[in-house]
Amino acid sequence: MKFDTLIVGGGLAGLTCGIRLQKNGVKCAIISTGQSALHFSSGSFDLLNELADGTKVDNPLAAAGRVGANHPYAKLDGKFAYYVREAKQLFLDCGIEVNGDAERNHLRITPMGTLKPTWLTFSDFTQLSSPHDIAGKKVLVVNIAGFLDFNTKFVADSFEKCGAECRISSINLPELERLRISPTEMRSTNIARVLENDKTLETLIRELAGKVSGFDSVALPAVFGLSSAAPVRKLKEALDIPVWLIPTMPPSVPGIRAQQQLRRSFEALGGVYMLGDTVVKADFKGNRVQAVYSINHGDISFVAENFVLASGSYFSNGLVARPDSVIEPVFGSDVDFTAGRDSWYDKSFFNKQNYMTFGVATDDKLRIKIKGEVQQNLFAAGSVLSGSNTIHEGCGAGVSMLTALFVADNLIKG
């Protein structure tokens, strides 16, 4: 099988790159092992919340010039602001409604009810400017009876620390009895499928309407709108007070919906998306990749003019840690990491972990290096790149999207 560009990895970086390329007439295929990190999304996309030295960031656009020389943002050819705008527009073009501004981080509500800074937030969720937006409000925190991935007590306690007055309640719908038989079935995605039935959603809305009198807002788990945002809009329009949808523990209903919308957009543009396959090796000639091979296709090769590695970090096996090294398993890319395993991590779980900055080594065009040699047609995008601590710095989504757009533009320009 032959394509103009073959992308390894079907998450946020891979789909962003693929959509950009397809829009510009570049025939692409994406090979994706399985679940995207979007399935675990908290409903927001971080751009830059903190610098490596711990300095808090309120304005990512102003702070981006202060990242380290090896940070992926430092390799965007001075076009950070441009790619920030393009990334948000890509979401909107794909029908993914997001709110936010790169000149000022807003606050999102986490699954625990705490407030964290972020760049973009799904329109499903509540965007706050400060904890004062919660202070003094009477909030009804409601769960679906039997749903364990939304802790109303944690959410209410966090809101009350911000000065809110909270009451906890639950709703029991007969339509969910089948799921409630087994805790493993009572998951956010399964609940969302049940609530896509108009009559079931209307029953829930009636139940809520009888509870919200006297409250300023109602907080609910984000279990609405798996295939479209229509149930979310219907819910919010039907109630007389603001509805705060709170992210649940994974899987994320809005995150899955966003991933599906990105995939549909890619395929509608003519892209080929192969789910459930894993690229395992590559053929090289000089400093160029000739073909790659996957588990499902055996000896049948995938040939392309260019290849993009967007396989993610440790979570998705884009990087693999060994006792004394960190490797990239598909192409054998050079990986930037420090010698001595003890330097990789801090024994305190919540402290900055150095291994998160490890990743594939590239040149200033994000072309991958192997044994110190730049590969002319092999690029990297997203969290597989070295130089950023996406958790500590709060830049994971930004790194994924901005580097993917940058790589795509380099390929389009040739």
Ligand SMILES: Cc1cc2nc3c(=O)[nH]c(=O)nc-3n(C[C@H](O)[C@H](O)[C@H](O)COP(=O)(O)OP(=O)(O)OC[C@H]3O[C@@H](n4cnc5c(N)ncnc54)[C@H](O)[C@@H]3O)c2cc1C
Contents of the next structure:
Amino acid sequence: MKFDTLIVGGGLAGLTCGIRLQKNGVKCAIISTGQSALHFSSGSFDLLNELADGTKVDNPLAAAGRVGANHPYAKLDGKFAYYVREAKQLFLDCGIEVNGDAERNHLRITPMGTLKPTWLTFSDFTQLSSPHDIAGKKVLVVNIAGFLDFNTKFVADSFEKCGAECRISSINLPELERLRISPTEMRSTNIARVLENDKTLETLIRELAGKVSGFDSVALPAVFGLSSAAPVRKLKEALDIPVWLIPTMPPSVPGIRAQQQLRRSFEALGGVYMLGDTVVKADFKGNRVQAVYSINHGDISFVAENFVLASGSYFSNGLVARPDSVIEPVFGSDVDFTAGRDSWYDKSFFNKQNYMTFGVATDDKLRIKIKGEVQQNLFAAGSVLSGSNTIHEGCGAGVSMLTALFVADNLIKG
Ligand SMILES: Cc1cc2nc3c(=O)[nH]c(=O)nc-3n(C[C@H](O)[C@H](O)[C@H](O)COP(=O)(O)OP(=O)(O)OC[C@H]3O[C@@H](n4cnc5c(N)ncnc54)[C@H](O)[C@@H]3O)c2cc1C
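With the form predicted alone done, generate the form predicted together with this ligand in the same format.
Expanding to the full complex; the earlier chain stays at the top.
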């Protein structure tokens, strides 16, 4: 099989890159093992919340120039602001409704009800500018009876710390009885499927309408709108008070919806998306990749002019930690990591963890190095790259999207 560009990994980075390439007439295929980090997303896309030295960032656009030399943002040819605009536009073009501004992080509500800074938030969710937006509000926190991945008590406690007055309630719909038989079935995605039925959603809205009188807003788990945002819109329009959807524990309903919207956009542009297959090895000639091979296709090779590695970090097996090294298993790329396993992590779980900054080594065009040699047609994008600590710096989505767009532009320019 022959393509202009073959992308390994179909999460946020792989799909962003593929969409940009297809839009510019580059014929792409994406091979992807399975779930991406979007399936676990808490509904927001981070750009830059903190610098490596711990300095808090309110304005990512102004602070991006102060990241370290090996940070992926330092390798965008000075076009950070341009790619930030392009990334948001790509979401909107794909029908993914997001709010937010790169000149000022806003606050999003986490699954625990706490507030965290971020760049873009799905329009399903509430965007706050400060904890004062919650202070003094009477909030009804409602769960679906039997749903364990939304903790009303944590959410109410966090809101009350911000000065809100909360009441907890629950809703019991007969249509959810079948799921409730088994706790493993009572998951966000299954509930969302049941609530895609208009009549069931209307029943839930009627139940809610009977409870919300006297409250300023109602907080609900984000279990609405798996395949489109229509149920979210219907719910919000039907109630007289603001609806605050709170991200649940994974899987993430809006995250999965975004993944599907990106995939549909890529395929509508003519891209080929092969889900459920894993790239396992590559053929090289000199410093060029000739072909890759996957589990499902055995000896049948995928040949392309260029290859993009967007296989994610440890979570997606894009990086694999061995007892004394960290490897990239498909191409055998050079990986930046520190010697001595003890230097990889801090025993205090919430402290900054060094292993998060490890990743594949690249040049200033994000071409991968192997044994110190730059591979002429092999690029890396997203969380497989070294140089950023996505959790500590709060830059996960930004690194994935901006580097993917940058790599795509390098390929388009040729
Ligand atoms: C659990 C979790 C939650 C997160 N939540 C947020 C959040 O809310 N906001 C935020 O800004 N950032 C978040 N992040 C950071 C996240 O890393 C980025 O936002 C971004 O989504 C990562 O995208 P990616 O495409 O680089 O990698 P991934 O999303 O990990 O995608 C990589 C894909 O490659 C596939 N793959 C791997 N190896 C192969 C192979 N050999 N062959 C074929 N396919 C392969 C995997 O199956 C996967 O689908 C989160 C990260 C994790 C792990």
